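Shown here is one chain on its own, the form predicted alone, set out as structure tokens.
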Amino acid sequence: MNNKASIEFVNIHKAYQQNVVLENLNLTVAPGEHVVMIGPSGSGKSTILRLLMTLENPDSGEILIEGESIWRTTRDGRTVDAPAAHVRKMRSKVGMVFQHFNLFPHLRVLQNITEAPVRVMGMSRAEAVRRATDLLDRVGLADKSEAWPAELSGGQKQRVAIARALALQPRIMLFDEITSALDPEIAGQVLHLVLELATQTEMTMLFVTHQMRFARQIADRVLFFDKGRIIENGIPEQVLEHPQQPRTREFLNNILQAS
């Protein structure tokens, strides 16, 4: 595995407007570590992912996956923007499943998990397919890959997102609010599969969620974000069960109410 930090966030800025999402962030994040960002709504969370998709630049400061800079090289001795194409490979170690599934309503399952592996990667047909039918075994859904996701409920689609996440092979997931669509029933079903998978990989892993219960069991660390800034910052049972800062035990509260 790669001893260097899986990701680093160095002083990023990151405004809409007049509206500041992060503010200096700082945040190192290490290789195989499973991190879990709460906190309330706008508060910078899912940006985080956005920017480590590269669906979003910061304003000001650097982003680095593992040791390399997303969008800054090095030529002739100078720091200059990085060509299209190292973005792209940068790009390439990152996977990410939403929360709405964002699946390809006009691709069969099949394709909808094969498409990225051929015209990315480069990949044969023919090994894509072996791939995309062995993940969608492994998710469950081997009788579905020629459905169309109109076919599918809520839990085969985002099942059928993580397949697809996972056939780059990338070296670090994001997973964003990944059961806010289903019902309770199916989201402890997608839960525990993504529970396995944390266990059964050595990726990097970020989630953001509102589930209490399933940060407890999946993450080595817990982030609670305000207002653009990490607050509070520890293991689980730190964060969740003895937080120091009154902004999360009131957010935690909230969400116990809720519940």
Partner chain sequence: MLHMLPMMLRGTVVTGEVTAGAIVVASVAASCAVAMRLSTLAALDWPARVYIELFRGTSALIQLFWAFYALPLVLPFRPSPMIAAIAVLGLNGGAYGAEILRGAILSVPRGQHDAATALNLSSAAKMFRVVLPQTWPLILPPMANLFIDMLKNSALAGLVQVTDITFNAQILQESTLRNAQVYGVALVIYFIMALVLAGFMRLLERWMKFPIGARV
Contents of the next structure:
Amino acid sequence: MNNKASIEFVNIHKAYQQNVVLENLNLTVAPGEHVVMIGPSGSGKSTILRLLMTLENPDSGEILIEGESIWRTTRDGRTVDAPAAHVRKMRSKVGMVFQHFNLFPHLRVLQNITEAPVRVMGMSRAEAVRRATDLLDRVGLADKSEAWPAELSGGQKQRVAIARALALQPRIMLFDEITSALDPEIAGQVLHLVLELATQTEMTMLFVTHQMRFARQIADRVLFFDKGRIIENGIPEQVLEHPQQPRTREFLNNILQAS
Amino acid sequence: MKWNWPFAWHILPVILRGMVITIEATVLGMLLALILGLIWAMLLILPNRWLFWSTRGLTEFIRDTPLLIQLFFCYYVLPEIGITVPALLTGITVLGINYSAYTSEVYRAGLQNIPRGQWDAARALNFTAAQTFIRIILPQALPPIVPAMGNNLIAMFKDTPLLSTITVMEMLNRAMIIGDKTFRYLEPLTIVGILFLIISLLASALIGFTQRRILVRR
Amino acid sequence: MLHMLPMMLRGTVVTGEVTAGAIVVASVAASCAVAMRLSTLAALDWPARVYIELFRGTSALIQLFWAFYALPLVLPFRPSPMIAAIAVLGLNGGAYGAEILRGAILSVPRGQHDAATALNLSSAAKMFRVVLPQTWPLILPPMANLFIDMLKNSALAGLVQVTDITFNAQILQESTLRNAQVYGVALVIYFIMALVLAGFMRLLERWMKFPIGARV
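Got the form predicted alone; any chance of the form predicted together with the partner chain too?
Shown next: the complete complex, the earlier chain at its head.
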């Protein structure tokens, strides 16, 4: 591991109209670290992932990946807006799995996975197919390569989505409530797959989840978000079992009672 | 040739008189289309296969052939079988029949959106079939289809210039007569175009407004 | 009855030509208009809006007469009736087609755009590989209706000297006075042409089909 941070948020501010989602946020994630973000909905945790994936721009502040800003670059000693090519280069370091899968309905499972490696990385089709087949095998769906997304169950869709994101070999993976749309039993299978993945790779991983058991198992660090701020930040035992803030205690109690 | 304002102002009243006929044809044609379309829609939901397929075939044929030829056919053939009526009446009838094929589809969609349970509940309360249809089903089916009917109305309005081909003195016919007489087609045809544009845009805005009102109410 | 068939068939070929030409013009016009409408530049958006409203807000016959009688007085040359008819009917259909296409593109869920961005697809790849292919099942049925409307609208070309079915039917009617036969045959020919066109569009629909679930 090098000692450069994998991800840095510096003084990030983000609002939708009047609604402030992230307020003066600072966050550093080490390479290979697994960080779980919890908190009530609307507290800004998903926005962190969307900002990192460049699905949205911050209103102010800097986001750095491996020491390099996503949106800004220096030219002739001055900081300027980065060209699109730079943003695409930075984006290639990040992969994302979505709550609602977002598979492409018009492409078969295998094409869903090969599309980006062929179009974005310029990989040969044969090579892309070979690797996609490996990935499908790894997520336990080797027999589904010619299926249409609509023919898969929710859990299968999410596993394809994971394979699709992995196909671009990102160094950072973002998981945005990936089991919220699934039945509890199916969710367990998908989370098991992610746990396996986490032990096998050195990717930096960020999770937004409501599954506390999974958080404890996978997290190096847990962040508790409330109203656009990180109000608790520590190892899972500390945040989940001995929270310092009353707001965290209240949230965890509610979750426990619900499950 | 340049646009001649005095000429344009001079012919405007003549064309506007044609608009009365245009609107008359649209309103009466739509009225006929609304009545006939409802009849077709009712025949389509009755459990009679023969009625279903003949109604289906008729509306399909009407929708798949040009209104212009339908107009010519009726205009020339009706007198042959002894029916002599003013051209305007022929035009209104053909417009109404033509658009009934479209309004019947709108009615059908509206009727299909009424849940099965409404028919069941009416049956459970021992309403007659006619009572069920008139007092329970139609009142629910009609409001949501108002915008679609409005769109048909605008479409019919824009089809009325075709009546000029069977000698009806609506706007386009007047404009062409002026053009033939003066060899100035630019002003009359442009005026007719602008008048159509204004009315269509106003009507579209009105439909958009109604649609929002209906959405809010639900 | 039989002696009128050759003339009607010649008219059928011309009707087919006018319709096919107009469909090509409409496809190009609709694609350009939608590209302009989706642009963030007002200088591109507004001309496209004006085009769409102008052609949808007036009637095809008025547009055709205007192009045939008024436009040549302003233009330095007189386009042939066939060209004028194809251009006007095509632009007319294109305005309706643009609304169909735009609605379909806008209905592709935001998650699809997110996923394409997350996979680092270029904006061209996003449009042509992800968004547009998904719109096919949505636009084909209304497009089939539009093409049939355009076939029917092509009859108007007969009123401006294009020798299509309508034009030839009028000549036959005047010379033979067999009104019911002439226009009856014309109606049947148009009906058959519409059925063929609809059948072709249904084939295309089946070919372009992919299963779509509530959430994929």
